[in-house]
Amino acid sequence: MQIYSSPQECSGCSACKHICPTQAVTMQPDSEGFLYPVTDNTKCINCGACKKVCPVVGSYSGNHVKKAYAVKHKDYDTRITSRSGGAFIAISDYVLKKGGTVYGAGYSDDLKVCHLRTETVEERNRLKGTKYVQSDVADTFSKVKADLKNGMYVLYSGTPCQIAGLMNYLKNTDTEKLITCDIICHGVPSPQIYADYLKYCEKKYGGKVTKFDFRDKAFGWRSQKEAIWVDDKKYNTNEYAYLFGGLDVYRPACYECKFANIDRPADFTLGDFWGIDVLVKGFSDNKGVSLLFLNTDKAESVFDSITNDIDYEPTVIDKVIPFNPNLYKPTAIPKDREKFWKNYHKKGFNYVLKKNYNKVFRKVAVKKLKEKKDNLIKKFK
């Protein structure tokens, strides 16, 4: 059975694979490195379960945002080692204290980004930080179902499409003890591009990549520099950040994302609180602030239980939206995306990395010049 008709109709959530009663569906990478479902017609019984569970081709249950907060974890070390304000840590600590499990995007031993099941604080800490690449959820959907059937509390964090796929998959499961958290997502870059970048760094710096941080907080919360450790020696660059900012490496479905709105599939929505200095003055110290949406009654109940661990201020939902464009529209597809991938397949990764870097560098330079000009005009008015 053909589950989708074009790449734009598949987010790669893998709900179709998990729901298939005959295990006829597997997730296979395409030429851009994104995972898509492939059906073995010798096993397929044409039951249609795969299409029914799909949150993109089909539907998803959205929760309209009820409340919004600026959040900082009270523990400084927790916040400084988190990507934004540490709100995820407070929520996940709540679940771990109940003997529950926490799922989210982390690194495998070979630095691939994949969803992990964690049961301890030490394991959960592997989920800290932003991952600017599509995570492979692997078999975590079925593990969540097993945990829930065993009466455990579960927190599952991921992109909106991953959460929507999970909830569709669990439609006939008791989810009273399931807490979900989606992120404000710009789009997911290709795992193949990410893998190529690690190889590029190994050749550039002459060693083995042992650790990678997509955004190094040592330069401040707003920094877009990444840190890469080669043979445990740290280097800083913005080459991957520029690949992400160039927008060409996103999954095709991201440019038509149906989840780019404030009807969220999860209980909580998390993101960086861009616009904090305008909307909640005096709250930010450039060490990170989380924007936290409470979308369900369950989220409100959990939030009430974690307030001793966080500093927080309410904010107006309508006012934060302009600072976070992906809350009202998907990222626009770049006009040169097709050319980027043609060059990638014909001339290789190093070629498109350099070309993309020059393109984004010029864009950033023009933006900075405009900001300086605007500031001078304001100064002499």
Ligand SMILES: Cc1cc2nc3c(=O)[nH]c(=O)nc-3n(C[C@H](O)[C@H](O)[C@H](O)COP(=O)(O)OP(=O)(O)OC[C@H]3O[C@@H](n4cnc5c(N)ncnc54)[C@H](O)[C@@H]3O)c2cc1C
Given for the second form:
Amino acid sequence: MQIYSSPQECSGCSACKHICPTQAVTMQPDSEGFLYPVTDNTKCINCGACKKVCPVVGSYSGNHVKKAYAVKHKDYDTRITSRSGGAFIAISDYVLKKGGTVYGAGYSDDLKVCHLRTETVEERNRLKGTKYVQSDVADTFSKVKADLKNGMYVLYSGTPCQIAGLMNYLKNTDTEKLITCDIICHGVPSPQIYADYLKYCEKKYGGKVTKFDFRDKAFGWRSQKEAIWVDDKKYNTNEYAYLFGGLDVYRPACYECKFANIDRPADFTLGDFWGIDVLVKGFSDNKGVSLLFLNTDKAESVFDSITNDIDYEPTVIDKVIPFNPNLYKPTAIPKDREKFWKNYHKKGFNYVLKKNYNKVFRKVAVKKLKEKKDNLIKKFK
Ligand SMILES: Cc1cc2nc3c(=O)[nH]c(=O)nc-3n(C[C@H](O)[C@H](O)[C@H](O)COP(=O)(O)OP(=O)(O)OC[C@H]3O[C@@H](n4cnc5c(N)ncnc54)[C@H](O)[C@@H]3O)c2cc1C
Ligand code: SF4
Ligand code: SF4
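Okay, that's the form predicted on its own, but what's the structure of the form predicted together with the named molecule?
To see the whole picture, the full complex is given below, headed by that same chain.
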């Protein structure tokens, strides 16, 4: 069974692998390092379940955003170690207190980004922070099903395509006790590029990478700097952040993402509250504010139970959308993407890293210069 006909038609959610009754589908990396389903035709019985469950080729059920809030977790340390305002921690604490399980993107022992099942605050803290790389959901969908069948509360957090795939997979399961969070998603970079980058850092700094933080908040919420620990010594750089900003390393499906809108697959949507200084004056301290959407009655009810842990202000959905483009359109494919990958395969990672760095550096410099000029003009008007 051919599940998809072009890479743009597969977001890699792996719902097809999970649903296949004969385990004919495995997820395997392509030449860019993204996982795609591969069918073993000797095992396939042509039941069509894999095609039916796919949220990209098929459909997903979206929940239109009902309410929007600016949110800051009251605990400063929680916020400083989260990407945005730490809304995820408040929601996941609610589920952990009910004896439930929390799933999200974390790190394996060798720093691969993958979805993990967690049961305690300590384990859940491994999910904190944004990882700008596609997370491998591995076998978590079937674990969620098992938890729900055992009567547990479950929180599952991921990209919108992962949540849409999970919900299609769970169509015949009782999901009363399942709470889901999707993120506003700019696109996911290749796991192979991330792995190459870690190797590059090991060579550059001469040691073993022991920890990686995709955004170091020590430089402020808006900073583009990552932190990397080599043999436990910390270094700050923006070479990986510039790969993310260069846009060439995203999964092909991301440039045609069907989830870049306000019909969300999850109960909650989490994002950065860009535009906060205009829309909720005095709320931000540059340490991070979450934009939190409540998309279902379930989300409204959970929100009412977490208000003791957060500072929050309501905001108008239509007003936040223009500040966060992936709420109304996918990221555009860069015109040089094909060239980037040709160079990568022919000349190697170090070559494209340097080339990309110079490209983004120039772009950032031009933007800063323009901002300075605009401010000067405003001053003298
Ligand atoms: C690839 C990517 C692109 C993003 N693009 C935007 C954007 O354009 N605009 C915007 O407003 N926000 C974007 N975000 C979301 C934002 O960066 C924060 O993740 C989100 O606001 C949650 O922040 P928090 O403070 O509540 O919790 P945090 O503790 O910072 O986030 C942890 C949560 O994020 C999830 N998560 C982290 N990395 C991944 C991943 N690779 N795949 C799936 N889930 C992941 C975890 O499962 C966990 O639930 C993006 C996130 C990712 C991963
Ligand atoms: S058609 Fe059915 S058996 Fe074949 S790969 Fe798809 S889900 Fe598996
Ligand atoms: S941009 Fe769309 S397709 Fe890509 S990971 Fe995000 S939700 Fe999935």
